[in-house]
Structures are given as structure tokens and as C-alpha cells.
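Here we start with a single chain on its own, the form predicted on its own, put down as C-alpha cells.
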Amino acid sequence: MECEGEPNEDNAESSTAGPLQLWSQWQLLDSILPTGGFAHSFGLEAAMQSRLVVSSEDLKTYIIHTLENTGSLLLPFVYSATISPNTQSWHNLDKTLNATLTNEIARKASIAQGSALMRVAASVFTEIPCLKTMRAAALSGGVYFHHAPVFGLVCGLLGFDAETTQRAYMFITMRDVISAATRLNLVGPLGAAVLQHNVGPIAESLSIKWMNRGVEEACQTCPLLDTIQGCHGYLFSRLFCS
């Protein structure tokens, strides 16, 4: 597949993927993929220590608000990168997101995960050689490798449709927050599975609400969570990077 193509309109309209695409989709969603997502709690650790999250109901509310923020702020970048998976679009989205993120903790977490994802994608999906070329060129400077645009870029080059890509991004966010809650002993493994199943329909409705929007519509809907995450660096003891 060419790197420098026109906007991926066919992908945006397609509702199905071929068998090989499905294997790649599953691999991108697999927790074994070493992209560093499990090193981050999306501010949950700071929320717990600040007593914002105490009960199981608090945890569910926090996850829903995190998904709302993800949908409103990051899905536009995922969507734009997916429908236009080329170098110029990626670089513009990357710079715009770097200027949009409002706290240093979230910015560093996004860069760390995006850099890891781009490195893994270039090594794993060798059928798309331009991923390696784009990464090598970007390493010379000027690119931050924010996670949302990289995720959209990789999915777009792999031929995924835009709606599947946006749902996948919401899913990995939900998965990682619930995984962090398990390791923070806020919920047990079985309770985490039940929680994920219960939040699924809400995640779907939020995905539909914020799907297919341009970056000019990106916004914060739960600024308190952003503020809490920004306090992570001041915690006396921490299990997560963010």
C-alpha cells in the first residue's frame, strides 16, 4: 500500500474487513503488543490517591468520563489520520495534538505510547514497508509521535475502515483503565471483566456520539480528569508513569 495516497474514503465507507485484516485488528487490540499502554493509568492512580475514586461506582463513573474525554478530544485525530494516512497529514495532526494537550503528564504519556506503537508497527507489519520509511524519516526530528494520530495512521495504512478504528481506540482506552484499576486493587479480575462488559454499551454510545469529527471539533468534556492527571507527577509513591 502506498503511503502518500488520497484520503482513504473507501476505508471510511467499508463495514467489513478481509480475513487478514481481522488478524491485524486483533493483534493491535491484544494486550501482548508491546506499546506500553499498561504503564499508564490515565490519571486513575492520582484520582485514587486524591480520593476522587473510592468506591466501585466512583470507578465506573471515572471510566465513563475518561471515555468521554477520549472520544471528544482524541477520536477526531484518530479519524483524520485514518481517512488520510499519509506523511503530511500525520505530521500536521501530530503537531496540532501536541499543542492541544493541556498537561505535561498526558503529553508525555501520549508520546511514549505513540513512539512505541510506531516502532512496533514498523517491525511487525512488514507488508506495509512505508511504515518503516515514515518512522525513520520522522526520527530525524520535528515529529512528536503522539499516540492517537499514530494509531489512526497505522490502521489507515492497514486498510481498516474509520469506524472500526475509532471503536478500537475507545476499546483499548477502556481496557487499559480497567487493567490499571485491577492492579491498584480497586477491583478484582472477575469484577473487572464484569465492569468492562457493563461499560461496553456506554462506550459504544460515546463512540457514536463523537465519531467522524474533524480536529477542529476536538475538545475537553471533563476538565477535572485532566487536572487530576496533571497531579500524577506530585504523588509521593506511584505504580504508573501517568
Second form
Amino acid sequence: MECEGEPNEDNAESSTAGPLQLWSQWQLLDSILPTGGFAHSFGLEAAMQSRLVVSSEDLKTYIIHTLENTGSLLLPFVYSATISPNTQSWHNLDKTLNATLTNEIARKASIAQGSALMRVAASVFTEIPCLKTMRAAALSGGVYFHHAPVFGLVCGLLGFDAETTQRAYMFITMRDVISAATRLNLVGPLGAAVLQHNVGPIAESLSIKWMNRGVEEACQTCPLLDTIQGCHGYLFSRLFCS
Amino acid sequence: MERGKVVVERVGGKSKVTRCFCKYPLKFIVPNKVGAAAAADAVWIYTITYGGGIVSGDSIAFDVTVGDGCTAVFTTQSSTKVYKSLGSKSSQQTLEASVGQDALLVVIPDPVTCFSTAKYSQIQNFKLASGSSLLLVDWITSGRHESGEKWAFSHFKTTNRILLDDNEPVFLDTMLLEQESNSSIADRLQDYQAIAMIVLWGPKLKPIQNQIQEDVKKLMSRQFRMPTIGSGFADSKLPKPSFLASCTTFGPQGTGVVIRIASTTTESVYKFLQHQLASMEAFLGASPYS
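Switching conditions: you have the form predicted on its own, so give me the form predicted in complex with its partner chain.
Entire complex below, previous chain first.
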């Protein structure tokens, strides 16, 4: 059963679609949604153990570089998925991203998060029945369920506009790496909240810079990040999967 | 626009260059014999640029065909220098290679060195037939560090793509280093002066793949022994690693291995390459980077 979702296609009366969407948006961005994002540190644990990050300044810089690299490498996949939230497009993007994430650790993390998000979205957003059917069809094989395309797909089917979707992706990345920092004892909960607010404007400018691009433009801009994240398997003892 | 071309085919049971066409400013040099191991069947092709480097606005493109069962090695005589950009012009280099069945293509250049304000992009596409093997080294230094130029170029972009039969993509990688007003390239690379990527694919490289994975794991595990875990920042007086490397597999059944390196010196990368690729001498007649 094919599901052609167009952004902003309203399933309910247009007068209530707007505010209802907000509740879905907040739920999607809330850390309480069980998508397993907190198993991943985006290479921060390896960066910390290798002494690449040894101060709060280093931590802030690391977060900014992570956002920059997410913008340059992954936003194109979020964008392309959200403007064409259909099976064909999703499968192509998923395959392309699998070849683009050459780092096995990042690849596995993406698959774990994407699978969890698709499962949760299919169960939670029942007003979009094709989420369940697309998921079931994909589970029969050939689809990796990478995170960025799934995120774009779910947001697109929920009717969010492309800019909001891309900003949201940058937001959850920032949220998760800062959360990892608190669990690694690099910053306390209040300090983390202050840090998150300070990085906000930078995250916004990076979102603007990298949004609305096709996947042929996807690139890495912080090679150190990929190198250090790839070291996660060599860590003596670890809290995180990646 | 005409492109350069090199074709390597089996002639009389040995790999031979059967077509070699270069377009200015690129020049190919094919020595008769490389190395002492006479039993090895491999052709070595040196790519040289007139003037010793790539000048602002240069556009270089060439195609390589490695026939079934052949072995071809592409290398340079010295590091590829990319001179400063004049009038904001950028220069580029493209390579389109197809590697036949059971063939081996080895691309082992010296690093690219971009001078201050240079703008350069390169694209390398590899189409691999079944059973073929590829060894690719793609690396860059921070510039003329003796003159104090460290990551002072404007724009560097490198794209490497590996496609299998029927154009199935297995490796799509682009690295972009661009000077920004609020974030310089030097900020992103800290004290590291050389960035390298090594890709190993195919049956002929399996033994090296296994050895490299072991060696990198041993080398890096030493960097990560922390006395106390989860206790916040490490002592900032402790040194950062001068050589960072990670090694991971990619592609169906993990047929490919990619190693990424960041090093504070170019020499340590040369040493690493020399040591890890030494066993290639049996296939190539000479050891890479020796």
C-alpha cells in the first residue's frame, strides 16, 4: 500500500491542524520519547578520553563542530526525505546514506536511532497509517532505517515544513550531545542548560547555512570528528555505544 | 573538453600500458621497470604537472581503465602543490577509473599541499568489477608549515566514490575544508598538520586489511587508558595524541576497510603508510612510500 505524503496535507480540519501539529512537534523533540538517543555521545566520549576535549571551552567547541558536521553531512538527507515523504524517495536516501556513512560506528548508531524512531512513530502517530505499512514493508529487507531520512520522512508525513524539520534535527543533535556531556560529568545539569542556550544562536546560523541542499552536496566539514568517533571501539571502558 | 587517458591491458600475459594520452598541464611518465621484484606484474604510472604544481584556474581530468587481471599503480614524484588562487579562481582535478575483473588499482600519491588562499577541488570515481581490488590513499597537509602557513588555504574539497557493478554505490565520501569568518580551518584541525584517508577494497588487500585493523587497534588503545572513568575532564597538562587513527569496515560483508588519520607531522603518516603497505611489494614490484 503506497503512501504519498505531501507536506502540509491536512488530514483534519485546517483550523485545528496548526495547533495540533505543535503538540506532535513538541513530543517529537522531547527527550522523553523512547528513541534511544541517549546511548550515543557523537564521539564525545572518545574525544574526552583522548584528551581532545579537556575544558569547558573545548566542550563548547566540540558541540559546535558536531552541529556543523551534522549540518553539512546529514541535513541534506533530512531535507530530501521531508520534501518527498514517500517510499521510493526514503529507500533511495537510506541506501545513499548507508554508503555515505563510511564510519561503521556512526553507521550503526544511525541505524539504531532510525529503527527506534520509525517504530515509535508508527505506534504513536496512528493518524498516519502509512507509517505502519511503510515500516512493515521495509522490515522485509533491504532498508537500513538510517536516522536522518526517517526523521525527515516522519516530519514530512506529519505535515511540518522543511525548515522546521531541519532545525528540529539540529536541535535534537545538540540536545543529545549536551546530554552526553552531563552523563560524562563534563558539565552539570544547570551548566548544560546554560550551555545549550548559549549555543542556540550558533545552531540557528548553522541550520540556515546548511539547510535545503540536495544529497549530492553532503560532505564532512570536521574530519577530526569522524576520526575520533571511529576510535570509539578502542576505548578501554565506555558508557556509550558511540 | 578532451580528457587524459591511460589504459592498461594484458599483453603477452603481462600488464602493459596500451594507451597513454596526456593533456597539458598533466603528464604521465611510465618507467620501464620499477623496483627489484621482477616477478611482480604491475605497471607504474607517475602523474606530473608542468610547473610542479596546480595553478589557479587549472582543470585536469583523466580516465583510467585497468583491464581484467591487470595491476596498475598511480603515484606522484612529490607532493602536489596547489598555488594561491588568482582572482578567486579555483582549480580542479577529476579522475574516472574503471577496474576490471580480478584487477588491482593502486593510487598512492604524495599529499596535496595547498598554499595560502588556494582553492581546489578533486573528484575521484572508481567503478569496480567483481573480484577487483582497490588501494586508495588520499591525503593533505596543512600547507607550507615551514613558512608558517597552517591551514591557510581558502577552499579544499575532495570527493571519492566507489561504485560496484550496475553503479551500486558502496562508498561516497566528500570532505570540505573551507575558511569561514567565525570558524577557521585551523580551529577545526587543532594541532594536526596532516589528514589522511586510506581505502582498502577487494580480495588482494584482505591480508593487509586484517593486519591494519589489528595494528591501529593496538596503537590507539594505548591512547585511551584512563585511570578513572566518568570523572570529568582529563588533566589538561597531559599531551594530546600526536597521531590519531581509526579503522572501520564498510560495504556489503565488510569488504572494504577505511582508515582515517590525523597527525601532527607529515613524516609519521609516511612512516605509517610505508610500514602498513610494505607487503604490497609482492604485487607491485616495489614498496609504496619507501
